[in-house]
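First, one chain by itself: the form predicted on its own, in structure tokens.
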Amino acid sequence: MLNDDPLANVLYIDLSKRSYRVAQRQDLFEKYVGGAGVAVQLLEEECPQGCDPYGPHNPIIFAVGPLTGLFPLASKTVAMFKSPHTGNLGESHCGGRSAVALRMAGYGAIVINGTSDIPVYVAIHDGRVHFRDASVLWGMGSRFTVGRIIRENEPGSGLRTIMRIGRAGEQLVSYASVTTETYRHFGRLGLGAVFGCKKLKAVQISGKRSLPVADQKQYRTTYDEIYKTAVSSSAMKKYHDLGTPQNVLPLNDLGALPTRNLKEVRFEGVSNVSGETLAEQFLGRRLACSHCPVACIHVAALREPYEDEPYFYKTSMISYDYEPIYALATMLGVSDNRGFLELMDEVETVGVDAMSTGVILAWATEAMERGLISEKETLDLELSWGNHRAYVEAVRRIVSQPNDFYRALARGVKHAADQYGGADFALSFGGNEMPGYHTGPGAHVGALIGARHGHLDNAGYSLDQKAAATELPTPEKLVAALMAEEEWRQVLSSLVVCFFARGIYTQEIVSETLRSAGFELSKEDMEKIGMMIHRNKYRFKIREGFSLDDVRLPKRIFETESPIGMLDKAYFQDALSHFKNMLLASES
């Protein structure tokens, strides 16, 4: 890496002591490049084995990569922490302005340790860290108001990022999220709860600087090539026009759209919540992350009359993507698009992960349908398919936790099913709630063995779609393909490149971009780094108690037909066995 590049600066913040320091960590960035690779190593260093995820020793780590601020679509920040939701690796990625702001502030990574004695927010600008009293912000009903107050009181307009939690994080809901720039999130695995237990309401970062490049001419040529590909690519145009909601109708037609807790795979009300309908009836604006020409963020404008003033309206701006549509519409049988947006707005306001919330409410609805729970547990709330008003109220109660049942829901679907029954239809993979794809074994095996147990680990659903057109690979070949993709994604998430741009950032292009940032890495070097990062993640997971022997396969996935037919449990067991052997072989 280049000598004058601030990427190697790691900012260490101690909330308990209200202190901070900066360390030069060229060793980490030269070995692991940045992003996910650096973050998991810092997590290994800073997180004591067996530490309480809600305790002061669980670190929050943010990291960016050498392409951040230099090239288009290198716009994500990686967060690492011990997950309060699964008890092992917590990893979440977020766009918006967070990555560029962190890089412009002069850091490649930030490590936050300790716990404050009062609510605080941290403001980082001008090379200094300020600890602000956030007592007045703690308990506010809307995270939107929190962001507005911080914007009005801190410098850096147009350059800063503001990461903040809502009431769910304060109440330690294990899948609470962290919001940046209103419409982007560190959504999965409970970073918001880690903020909450540290009494950390928000982190604001701003800065302004120039970044060095090795060869200005070569940098300009490579930049132009990436930019032109991004704005002319049909794949990227898809993300601009409809965004990921474009997937709703095709997955429904395919018979792969989880509906009513995956009892079905096609939704009769799908046209009401499709990307096309939402764009035609509600689209208010498109937004882009910093340094991205695509603008895939779609924001709905929901106009609602005030109850006591029929000619006065409020307009709520609500971002939507495929995964929230799956989780909060089809999974719950909600076909009323206004009702879906109202539910999405509540999820955004309190600050919980949309996917986990939808899967948990779907389990609760079926549990009530089957008589495992009653209105005694729900406190007279009738959870029934399509009843969005009941789901809105349920989200509020998950945050306020008025009884044991809602406290159980606040810890995830696996925990709730352990308490009340219904494990067979509790759609949890490695402790994380199911992503929105019932395309075949690739999607589910990918979620089971992926480091984060999410759909973005290895995109197993794309392997299913190829298999549907040809034939199902053997379990060994499926696992090999999943791992090859996941290991390459470790490289992309160390750069840190948006996975939507993975078709643009080929190995050849990555080599060229890294050369501009002072890195000389061959294809073999990148493959080695990708494998090393993946194994580091799994070592941390296993260190913290994760075992593939304990992974549970939800019975429901074998009861509902996929586009390639009914799934075979023996196939899954063979795939898991092969993956375990791969891990053992790589460690020997």
The other form holds:
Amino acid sequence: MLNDDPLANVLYIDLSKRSYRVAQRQDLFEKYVGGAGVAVQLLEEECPQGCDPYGPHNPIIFAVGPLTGLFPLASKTVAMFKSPHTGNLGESHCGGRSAVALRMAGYGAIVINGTSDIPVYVAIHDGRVHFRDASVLWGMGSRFTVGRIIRENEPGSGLRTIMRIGRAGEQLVSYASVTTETYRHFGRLGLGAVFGCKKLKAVQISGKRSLPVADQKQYRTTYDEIYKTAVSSSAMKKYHDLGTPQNVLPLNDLGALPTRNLKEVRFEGVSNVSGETLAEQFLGRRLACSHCPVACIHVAALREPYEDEPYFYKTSMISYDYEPIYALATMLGVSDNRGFLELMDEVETVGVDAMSTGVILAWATEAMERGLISEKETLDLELSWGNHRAYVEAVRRIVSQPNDFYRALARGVKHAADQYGGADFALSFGGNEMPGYHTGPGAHVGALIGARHGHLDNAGYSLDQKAAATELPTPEKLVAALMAEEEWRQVLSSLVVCFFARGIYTQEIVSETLRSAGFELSKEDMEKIGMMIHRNKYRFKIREGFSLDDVRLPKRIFETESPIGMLDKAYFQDALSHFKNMLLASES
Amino acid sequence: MRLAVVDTERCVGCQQSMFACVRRQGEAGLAKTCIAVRSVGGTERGFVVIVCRACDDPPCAKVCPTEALVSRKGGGVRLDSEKCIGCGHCQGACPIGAIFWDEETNKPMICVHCGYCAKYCPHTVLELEREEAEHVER
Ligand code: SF4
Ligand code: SF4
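Next up, can you give the form predicted in complex with the partner chain of this protein, since the form predicted on its own came first?
What follows is the entire complex, opening with the chain shown before.
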């Protein structure tokens, strides 16, 4: 890396002592590039073995990479922590202004340790960390107000990120999210609850600086090449036009769109919640993360009347994406698109992961249908498919937790099913609720073996889609392909590049961009680094008690047909044992 | 020629224009940008683009005690940095806050209306306007 690159600065913040220091960690960045690679190393250093994810010693780590601030689409921040949701590796990525702001503030990574005795927010600018009393913000209902107050109190307009939690994080819901810039999230695996138990309401980061590059001319040429592809490629255009909801109709046509807790794979109300319809009826604004020409963030304008007065309206701006549509519309049988947006808005307001929330409510609905739970548990709420009003109220109760049932829902679907039964249709993998793809074995094996148990680990769904057109690979081949993809994604998430741009950031381009940042890495070096980071994650997982022998497959995925037919359990067992062997082989 | 902000409603807040302005100066990062994009109080309300509007009779030039800011043809100003003493009066005089500050040199940074940023604005918020005469010629 370049000598004068501020990327090497790691900011360590201690909330217990309200102190901070900066350490030079060239060692980490030289070896692991940045982002996920550096973050998992810091996690290993900072997180004591067996530490309580809700305790003061669970660190929060944010990391960006050498391309952040230099190239378009290097727009993500990686967060690592021990997940309160799974009790194991917590990793989540977020865009907004977070990555560029962190880099412009002069750091490559931030480590937050300890816990505060009173609610605080932390403001990081001009080389200093300010600890501010957040008592007035704690418990505040409106997410917009929290953002506004911090914006008014801190400098850095246009150059800052404000990462914050909602009531769910304060109430330690295990899948609470952290929101940045109103619409982007560290959504999965419960970073919001880690903020909450540290009494950390928000982190504001801003800055403006110059960054070194190795060779200006080469830098500009590479920049232009990436920029041109980004604004002209058809893949990127789709993200700009309809955003991720472009996938709703194709997945429904394919018969891969999980509907009503995956009892079905096609939704009769799909045309109401497709990307096309939402855009035509509601799209009010498009937004971009910092340094991203694509602008995939789609924000709906929902006009709602006040009930107590005629001709009196409010307009809410609500962002939507494929995954929330899957989780909060099709999984719950909600075909009223206004109802979906209202539910989405509530999920954003309290600050929970949309995907986990939808899957949990889908399980609860089926459990009620089957008589495993009744109005006694739900406190008179009728959870039934399509009843969005009941779901909005259920989300509120997951946060307020008025009884044991809602307390169980606040811990995830696995936990709830352990208490109330219905494990066969509790859709989670490794303790994390299922992503929105019933495309075939690739999606589910991928979620099972993926280090984060999410769809972005290794994109198994895309392997399935290829298989549907040709033939199913052997379990061994499938696992090899999933691992190769996951390892390459470790490189991308160390740079840190948005996965939507993976088609642009080919190995050659990555090499070129890294050269501008003073890294000389060959194809082989990158492959080695990718594999190393992946194994480091797995080593952490195993250290914290993860075992491939305990992983559980929800029966439901074998009961509902996928585009490539009914799934075969034996295939999964085979795939798992290949995965184990491959991990073992590379460890020795 | 002057840079025009055509329609801020189309702005998605991507900051491509800011990064572009820095690159044209042979730098990377954001320290040297002469254009700023910030939200109108929360991204949900959209953005404002702050950049020199190429006034015909620039107020910044009027308050410069050393005449370091010279009116340029087509509007706006050119900075003669040797004359500039870094007093910051110009910054105070610009009602839209379009004079940025270079902390390194302690001198103002003002858009030179080159149009480089407009080439990197993917959503046609910015445009380089040719002069009337050129319009006729074309
Ligand atoms: S026109 Fe040129 S100087 Fe002015 S903001 Fe754009 S790139 Fe910068
Ligand atoms: S490049 Fe265009 S859309 Fe992006 S921030 Fe600048 S003005 Fe707005």
